Every structure is written in C-alpha cells, then in structure tokens.
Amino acid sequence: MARTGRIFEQLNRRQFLASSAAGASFMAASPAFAQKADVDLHLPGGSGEREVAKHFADKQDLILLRNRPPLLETPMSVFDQGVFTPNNKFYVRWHLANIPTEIDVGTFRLKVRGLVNTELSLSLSELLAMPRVEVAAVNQCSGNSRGFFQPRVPGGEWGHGAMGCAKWTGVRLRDILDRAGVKPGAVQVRFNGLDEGAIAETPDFVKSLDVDHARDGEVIVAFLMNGAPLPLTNGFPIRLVVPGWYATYWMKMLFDIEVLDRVDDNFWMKTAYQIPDTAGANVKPGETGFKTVPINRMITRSFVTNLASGQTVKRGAPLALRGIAMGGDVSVAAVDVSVDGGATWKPTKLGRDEGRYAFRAWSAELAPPKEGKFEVMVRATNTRKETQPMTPIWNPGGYMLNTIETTSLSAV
C-alpha cells in the first residue's frame, strides 16, 4: 500500500504532454499524412500513409492515424518482442476532443450512484485499500484492422495495430458495488470518463454492462498497467478493463458509476458500435434491414509478427516463423500455418499460457522455400473450436475482422 501510494504522489498533476509546444501539437487537427509519410499500412483501398507520432510524452514511436482526439497505432513489429505490450508502445483511443491533461489524484474521486444503498465517493487511497487481482488481457478496439474492409467503410482506418495486452491489477468492480450495495430491480451499470465532447451536442461517451456481468468478479477497475501507473493516454489514473470484450468498455479516467435500473439507451450504446445479428458479424455490402445488437465479446485471430509481406527470406535454408495470436474470450486451442493457400496446414508450438484473455505466442520452423515468392498464411482455433474464416466478413461498421492474415513472402 505504502510503495503504490507513493508512486500516485509521485505522479501527482501528472502531466499528459511534455511541455506545452507538446500539447499545442495534440491539439493540431491536421491529418495524419499532411507531412512526408514514415510509415505505409499498405492498405488495399489506399490512404495507407502515415506519420510516427513524436509529441505524446508517455508514448514512443506510435503511428499516428489522428491527433484529436487521439488515435495511434501499435506498430506490429512490436507485437514480436513479447505477448505483453509495452506501455509507451500501446496504442491510444479516444472518442471525445476534451481530454484532461493533468490529474490531481489528491481530489480525485470515482463516484457510485443510482440503484445502490449508499452512494459513494472513492479516493485512489481508498481504492489501494481494497483486495487487489491481476488479470493478462487484451485490449483491441472494436474497430481494429478497419483499414482492410473492401469495400471500405467510414471510420478511422486502422491497420492491425489496435491491440495491446497488459498485464492489469486493480480491484473487483463487484467489490465496489457490492460496497454501495445494489438494490434488487438493477439492470445494467453504466460507465463514464472524463474526456468531453468539443461542442455542447456530442453525446457524452458513456457505455454500459449487463449488471450480471458487471459483477462476475472478472471485470476490474484497474490502476497498474504492466506493474506501473497507467499512461495518462490509456486512462490514468483509472480505467475498467473488461476482459474478453472489445475495448469501447474499457472506460477510460473512470469517474462516475451509475447502477440503472433498465437498459441503457444511450447513443453509445443503442446506435452506435452495433453490429449485425449475423453468424461472425457478417452481411453482403450495401445490404439493409438486418437486425442488430452492441458490440460484445471479441474472436479469434492471429499474426505472423516476425516477417511482414514484401520481405525477402534466404531459399534454402529453413524459415523460422514467429507470431500472436488470441483466442478472444476463451483460450487459444491451436495456431496452424500453411505455404499451400490453405490446402494443408501444419501445427505450431505454442508458447506459455498467460492466461484465457492474453495473447499466446508461436512459433514454427517451415521446409526451406523454393526461389520465388509464397504465401504464409496463419490461423487460429480457440477452445470454443472457433477458427478464423478464410473468406473476408464485411459490416458497415467495420467491426470485428478476423480473416486468416495473409503474409507474402519472396525467397532469394
């Protein structure tokens, strides 16, 4: 209790930029590319250009895609250097132009309200207080690899990189509610951070969870990050964290928990982050009138992390292959590869289980190639005997691609 204490007076008016020529560059709205271009995502519909971030103080060589609010990217070449994401690699999400760029965590308060018996209002002190877990997870936004959808869709246009996994300690969000205790006719809890909208009609971003799930003993509020405070760009000084599930419930600077007692009808929650009703999210472009239901549990999929496609590798010698891949809620079952366009695949060594909702790391050694080029596909089955599909899902959203990943390779 003592040591973390001291890490948060430490970390008192934490500032999120490192001076303020930094901020006023957050506070740019120019695109990403307006300058000469670092980075190439080699997106199938174009656009794929982008800058590396250089003024985000708690963040290093992240691609950007926006400035305000911000959206950078992991770059995937950092997914090879372990299943657990750096904290200055990870990427950043936010949804709303007014972000905090300080925190007084001496006045700080996380507030519990609505269908409770008491209403509440929690320092970090008294947060570090209570019984603290640990949970490996991944964080993916719903809308990671957008940038792929053909045709292409309205959205912010990722590449792979919006994903990460951490390690993240904080307490039960069942602990606290059980603290301000529910009253029976509770339906969902909603959530609510402290970025706002830059005009007064911008729906404040609020999201909500099935009261059941809010208290399944799984989902934390978490203050630790990888053993460190969270980056104020990941939502420091707090942020939920909702394993398995896609990252727009992952509230981040976490203020304010409302208990309600009917389902949420907000525009976060009823129109957008909606995906079809379908098997895998799924319907033909341009098609309407399907049914609907928010964004949930995340799928499985996987990435070779150690070549990217135009490569070259040695003929002759053996190719050492390297990736991620994660199961979505459930655990990785199998990671497959194949050099024949799916016709055989063959087995990878998977690496330590760091638990259901983390990354899981393979490997594998392939026949030396032949000159010329070849694909390397890679694919992932979970627990839930769920594979990733061969053929590309399409929704207007964007969501949840998790297409067998495609890496072209050419042996000299």
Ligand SMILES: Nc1nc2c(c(=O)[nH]1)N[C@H]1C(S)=C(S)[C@@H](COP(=O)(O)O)O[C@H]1N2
Given for the second form:
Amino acid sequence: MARTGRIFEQLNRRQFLASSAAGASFMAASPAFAQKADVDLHLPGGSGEREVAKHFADKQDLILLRNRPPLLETPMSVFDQGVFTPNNKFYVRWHLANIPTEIDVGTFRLKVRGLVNTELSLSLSELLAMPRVEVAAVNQCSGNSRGFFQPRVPGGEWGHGAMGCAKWTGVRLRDILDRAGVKPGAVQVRFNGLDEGAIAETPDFVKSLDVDHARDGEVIVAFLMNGAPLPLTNGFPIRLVVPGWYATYWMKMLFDIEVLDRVDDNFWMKTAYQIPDTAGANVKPGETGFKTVPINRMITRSFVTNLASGQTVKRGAPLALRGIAMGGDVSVAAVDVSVDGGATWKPTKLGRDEGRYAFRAWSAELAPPKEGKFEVMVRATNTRKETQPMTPIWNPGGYMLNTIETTSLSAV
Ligand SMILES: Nc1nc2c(c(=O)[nH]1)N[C@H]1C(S)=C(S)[C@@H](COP(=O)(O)O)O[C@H]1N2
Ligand SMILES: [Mo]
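Now show me the form predicted in complex with the ligand, since the one above was the form predicted on its own.
And the full complex, kicking off with our chain again.
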C-alpha cells in the first residue's frame, strides 16, 4: 500500500495548502503570481477586454468571469501546449457561493445511501485502497462558448475555454455501488457536493444519472487529476467523472451518493440544464413551447490553437496550422480544414490517440497564402459520422454550441 500512502500524504499536504487560503472563498490573501498574462482577453461581440484572475492560489493566468462563485476560463493558447490541460490552467465553474476552503482528509467521508442493502460511509483511505482506474477525458461546461450565441442569452459568458482534458484516476462508481448493493427498483443515482448556497432558498446543487449509466463501469469517483490531487477549485478531495457527458454531471467535492427509486425532479435536473429535444439542441431564436430533455452527451468540436483571429502570417510561405478536436462521447474520426468558405476541405494529420474521450491533436500545412485577408475553417467528424454545423445553433440556455470555427487571418 506504499502508493496509497504516498497519495494520502499528498492529500494531507493539499489540505494544509487549502487551509491557508483566506476567508470564505478560495481567494488567496495576496496574488501569488504575475497579474499581466500573455493571453487573449477579448470575447468577440463582448464588452471589451476581460480580466486575468488573480486571487486563486491553485490557478494561474486564467480569464476572470466572476470571483464568487468562481468562473475562470482557460485561454485558448493553453490548448496549443498539449492535449492535457495542466491543473493550474484548468477552468473553474461553481454555482453556489459557499464552498469549503478546507477539507479535513482524515474525517472526510463519502456516504452512499438510499435504495441500497448497506449504507456506506467511506473514508479517503478506504477509497484509495479500492481497485483504481484511469481515463483521459474532456471536461466541458454545457455553456462553453455561450458568449458567442446570437442573439445573446443570459448565463456565464464563456469564450471557448470552459473546457479541458485531463487524466482522471479514481475508483469505478460501479464498484462503490456494488459494495453498497443496489436494490431492485433503483432508477437514478443522485450526487451532492459540499458547496451550498449563500441563502437557504437557493436549491442545493445536486445532479443525477440513470442507474445503468452510473453502473456502466466508465463513470468514476476521481481523486487524481493528471497524477496530482485535484485542485480545491476542481473538486478536492473527490469528484465524479462522467466521460463523454457535459461537466454539469461531474459533481465536485462529492460527499453524498443517494440511490433513488424515481427520476430525480430537483431544480438542477428538471428545470435547469434542459435542452430542446431537437437535432443539435437547435431551435429558432426566441422560440418557446418545445419539448426539453436534460442535457447529456457531448458533441464533436474542433479548434485552431496556434493562430487567433486578427493575426498576420507570412505570405508566400507554407502555413502551419495546429489545433485540438474532440469527438463528444466517441472518438474523433477526422479533422478537415477549408480556406474557401467550406466549398472544399483538406484532411489534417491526427495526433496520438489518447482515448475516445480525450482531446485529439491535429496539424496541417496549408499552401502559401497570397497577400491579403483569408479565413481558415476547421471541422471535426466523429466515428458516428456526426460533424459540426456551418451555421450556429441557438437555444435559450446557451448550451452545446459547436459551430465550425472560422479564424480570420491576413497574409503580409
Ligand atoms: N459541487 C459542485 N460540482 C460541480 C458544480 C458545482 O457548482 N458544484 N458545477 C458543475 C459544472 S456546471 C461544471 S461546468 C463543472 C466544472 O468543473 P471544473 O470547475 O472542475 O472545471 O463542475 C460541475 N460540478
Ligand atoms: Mo457547467
């Protein structure tokens, strides 16, 4: 159990670090790093330049959308460094204002209750002693890219950086549920984290999965992210990882699992995070009265990461392009680029396959551009032959945008 011991030691150290954060939020007493970051802070169509977050001890050079509850976005340039997003650059999203800044790893317990044969109260050392699995998976907020919705919709006005990819290590949720013994008649499994609203009226943030999904062997309770304990802001000490599904289900600071004999009808399942039950979650702007379903699996997307709109490149020289793609809940099959507005597409070279749920790197060399402005479009297709739409979708929640992205460049 030497390995378990070492992780437990790391967890203990993390608790010590976490407790040094100030006050009733994650904010460090003083900024621990440079305040001027080399990141693109513009959100096209937005109200000018955004700020760099300075008060989060475990984060560096993220774009600040809100301090409390925190909304911190990863700049696109980070995704150019590799398919795994470093923990200190990984985006952060919380709904509720009261988030523990200190976790006592000795007394922390994960409860399992409801429709089970034996209720459990698992310590972190018990969890660390269970069989361990690792999965590379993209964590993406349902509202990633909401800032690009036209007409605009209320909510976190994210650019494209409410996503990240990490190697998550933990135990299978199925193993935990089997240890408790799920009783016949179970319908959903509900997850709760330690965060709470500032006022009693705020519905507690809880999310549920169908019992078969919860028991599919892929959903895990993770305690390591890229080999290190989770940052406090990403759910220390444990969080749910639901590969291929939007991050709203990836409950952070998970402490309570309840097996239900019914479909969960709490606010965060029944009212919030509902999408139109239409192809691509698309409805006409302003449309109402359509049938909705809880948001679920992710869809395919791709981005250029080495160049940003507005940049100039060298005319008459081959143009190197790099980027990332994701398949959604299946692998990326192809990434193509177009320089003629989508009339013709050229295949790119895919990077190493890190698994169906991970980002996939891609690269291409384009023919030397002539002097003047031009546009590069990038389009991913997954193994289910689903691809990205040319025209933007719309829905009132600002969810699931996956339009083909266009990068406007000029050759000089
Ligand atoms: N306990 C808790 N878990 C949570 C949330 C939250 O508000 N509280 N937000 C969810 C949503 S909507 C997102 S997008 C992801 C963000 O994960 P991250 O902050 O680790 O990037 O956490 C999910 N898990
Ligand atoms: Mo989210």
